[in-house]
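In the block that follows, a single chain appears as C-alpha cells, in the form predicted on its own.
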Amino acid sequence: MPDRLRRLDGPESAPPRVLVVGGGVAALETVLALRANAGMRVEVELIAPHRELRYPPLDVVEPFGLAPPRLALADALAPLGVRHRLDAVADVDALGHWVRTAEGAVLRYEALVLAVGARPVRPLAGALVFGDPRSREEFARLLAGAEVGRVERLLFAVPAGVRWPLPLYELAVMTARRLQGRARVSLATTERAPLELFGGRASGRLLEYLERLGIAFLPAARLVRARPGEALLEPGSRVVRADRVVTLPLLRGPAIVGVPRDADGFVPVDAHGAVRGVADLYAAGDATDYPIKQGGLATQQADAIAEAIAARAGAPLTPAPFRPVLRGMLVTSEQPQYLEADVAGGSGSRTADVPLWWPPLKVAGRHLAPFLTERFGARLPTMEPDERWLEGAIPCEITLPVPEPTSAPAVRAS
C-alpha cells in the first residue's frame, strides 16, 4: 500500500484533495464511497462534462418511447460537500500532481481518479452501430419503418471483441415484442450460448425465451460484412438475409495525455485500481484494461479505489481489492431468477428466485444503488414489478426506474 496521503500545498492540516473525473456510474460510486469510507478526511471534487448523471445502460429504452430518469449532479452532490465542476480533463501531469481541463483550469490534486469511460469505435461499415444519440434516433426510425412493413428482416449482431453483449439482446427482444411478427428478427453472437457468462442454466432459460419470441439465435457467429439485403457471418462464410444490421461499437481507451495506456488506449491498473507505475493516480470502469465493460463491475472497481484512498487518508480500514462479480436478473413472464457469476473464478455462478443483492437495481453499486433508490423512490420497480415489466424483462444487470411508457410496454434494460 502506498504511503500516507498528505496535502501537497497549503497547510498540512488541510484534508488532501481528491479529484474524480467522469460523469457516469463509476465516478458517482467513487464519490459516494469516498464519503462513506473517508468521511471528511478528504476534499472531493467531481469533474464531469455533463450536468446530469450519464447512464448508458438505459440508452436502449429511448427508441421505444421511454425516458430514463435524470439526476442533476450538482444538486445531488452538494449535501455531501462535493463540488461538481462542469468541465473535462485535457491532460495530466502525474509527476507534478496537476491536471489541465478543457476550459483551461489547472488543478492540483493529492489523488486523481479517472472514471471517464471508453471511446466507441465503429466495428464495420454498413451496419447501424447503436450507442450515441444520433444512432438511437436512427434506430427509432428503423423501428417505425419495420412497423409499417418497409423493413422485413432485422439482424442484431454482436461484434467480436465485445465482452458484455446484453444491450443488443435487449434491443432484439424489445424489437420482437414491438413488431409482433411483422418482421423477422435474428440475433448473432460470438458466444456459444446466450449470455454464457452466467452459465448453462441462465443461458437455457434465455434461449427458450428467445424462441418463444420468434427470435432466431445464431451462436458462435462473427459478423464480417454488412450491406443492403444481407450480412456475412464467419466461420463458414454464411450469408444471412437482412434488410438492416444492428450492432454495438467496439471500445477503445480514453488515451488521455500524460496517462499510461496499453495498445488499445486502456489504462493499466492493479487490484486496488492504482495505475501501474504512477503514484496517486487511479482509474475505474471502461477506461481501464479490465476486459469486461459493465456498470456493476465499474462500481466494484470504484469501491476498491475509494477504500484504498480512504486508508491512505487515515480511515481505520483495510482496503479490499477488486474482485469482479457479475450480477443479473432473468425474468420472462414467469418467476424471476436472480443471477450471480464470480468471473474471477472463485465461487462460480448461482441462481435464486429471491434477490441475491439489495436493493435490486440496474447497477448494483454498493453506495450508488441506495443513493438512487432514495431519490427515485416509488419509480423504482424492484421485487414485484407489474405485468408490463414482467412481459418485457430479460436477463439484465439489475433494474433502474423508467417513467411509465408513453406507448410501448416497458422492459428491463441494461
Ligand SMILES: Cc1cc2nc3c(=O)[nH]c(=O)nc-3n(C[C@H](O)[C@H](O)[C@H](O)COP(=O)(O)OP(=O)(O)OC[C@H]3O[C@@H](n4cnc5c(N)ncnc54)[C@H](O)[C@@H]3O)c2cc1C
Contents of the next structure:
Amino acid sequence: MPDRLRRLDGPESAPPRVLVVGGGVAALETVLALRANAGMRVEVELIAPHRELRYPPLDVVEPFGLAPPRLALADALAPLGVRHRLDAVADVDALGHWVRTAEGAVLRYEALVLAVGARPVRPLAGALVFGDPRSREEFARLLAGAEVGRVERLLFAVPAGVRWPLPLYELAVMTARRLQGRARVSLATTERAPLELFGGRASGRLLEYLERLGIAFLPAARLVRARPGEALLEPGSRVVRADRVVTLPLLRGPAIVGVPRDADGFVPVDAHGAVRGVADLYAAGDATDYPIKQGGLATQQADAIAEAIAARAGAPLTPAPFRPVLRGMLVTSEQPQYLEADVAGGSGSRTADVPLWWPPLKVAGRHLAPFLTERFGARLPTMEPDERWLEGAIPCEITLPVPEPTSAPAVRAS
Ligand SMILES: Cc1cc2nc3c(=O)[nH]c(=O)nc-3n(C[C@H](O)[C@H](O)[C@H](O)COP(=O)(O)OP(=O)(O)OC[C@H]3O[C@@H](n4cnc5c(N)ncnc54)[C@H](O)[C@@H]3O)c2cc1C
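Let's see the other form, the form predicted together with the ligand, since the form predicted on its own is already up.
After this comes the whole thing, all chains and molecules, with the earlier chain placed first.
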C-alpha cells in the first residue's frame, strides 16, 4: 500500500484533507464510504457546481410526466460534517497537491478524488440525443406529437461505442406503452440480443417483452445516418423508415488540466481507483477508463477508493479492490419481473420474483442506496418517483471481469 496520509501543512495532529470533486453518485458514495470507513480520521470537502445530487437514471421518466425526487447536496452532507463548496475544479497541480477552482480559490489536499463524470458527445447529426434537460423537453414534445398522430414511426438506436444502452431500452418500452400502437416503435442496437451484457436468459426474457409490446427489435445494426423520414443502418445499408431517431450520446473523458488521460480523455486508474503514475490522486465513475459507464459501477469504484484512503489514514482495514458487479433495473411500468444474469465463470441466468439487491434502487451503491432510502423515508422507499416506477422493473445482475492491472496506457497530463 502507498504511504500513510499525513497533513502536509498546519498542525501534524490535524486530519488529512480529502477533496472530493463532483456532485453525482460517485462523489456522494465516496463521501459516505469515507465516513463509514475512516470516520473523522479525514477532513472531507465536496466541490460541485450545482446544488442538487446528479442522478441521471431517473431522467428517463421526466418526459413521461413523472418528477424524480431531488436531493440538496448541502443538506445531505451537513450531518456528515462535510462541506459542499459550490464551485468547479479548473486545474490540478498534482505535485504541489492543490487545485484551482473556477472561482479562483486555491485548495490544498492530501488526497484528491475526481468524480467529475464524462462529457457527452453527439454521435451523429440528425438524431435526438437523449441526455441534457433540453433534449428531454424535445423528447417530451416528440411524445406529445406521436400521441396525436403527428409522428408515425420512431426509431430508438444505440450508437456503436455505448456500453450501457439500458436507458434507450427504457425509453423505447415506455414510449410503446404510452402510445399503445399509435406509432410504430423500433429499437436498433449493435448488440446481438437485447441487453446482451446480462447474458442469454435475461436477453431472451427481454426480447419476448419487446415483442409483446410490438417493438421491432433490430439487432447487430449500427446507425450511420439519421434524417427526417429515414435512418441508415449498417451492415447491409438497410434503410429504415423513421420520422425521428432517438439515440444516446457517446462519452468522452473530462480532460481536466493537470490530470492524466487516455486517448479518449478518460483518467487511467488501477483497481483501487488510484490514478496511474500520480501520488494521492484518485478517480471514480464515468470519468475513468473503465469501459462501462454505469452508476452502480461508479459507486463500487468509489468504495474501493474510500477504503484505500481510509487505510492510509490509519483505519484498521485492508482495502478491497474494485470488483465490478453490474446491476441493472429496466423500467417498464408493468408487473415486476426480476432477472439475474450470467455471473462471470457461471452459467445461465435466473429469474426471481424478489429484488436481487436491497434497497432496490437504480444505482445500487452500498452506502448511497440505503442513505437515499433513509432520506426519503416512507414517502420514497426506493428513491423512485412513485410506485408506478417499481412496478415492472426488471433488475439484472452480472459480475464482470476485474479490470486489467497495469498495462501502462498512453497517458498525458496537460
Ligand atoms: C439517461 C441515463 C440513464 C441511466 N440509467 C442508469 C441506470 O439505470 N443505472 C445505472 O447504474 N446507471 C445509469 N446511468 C449511468 C449513470 O447515470 C452514470 O454512470 C453515473 O451518473 C456516473 O456517475 P458519476 O458520478 O461518475 O458522474 P456524473 O453523474 O456525470 O456526475 C459528475 C458530477 O461531476 C460534476 N463536475 C463535472 N466537472 C466538474 C468540475 N470540473 N468540478 C466539479 N464538479 C464537476 C458534475 O456537475 C456532476 O455533478 C444512466 C445514465 C443516463 C444518462
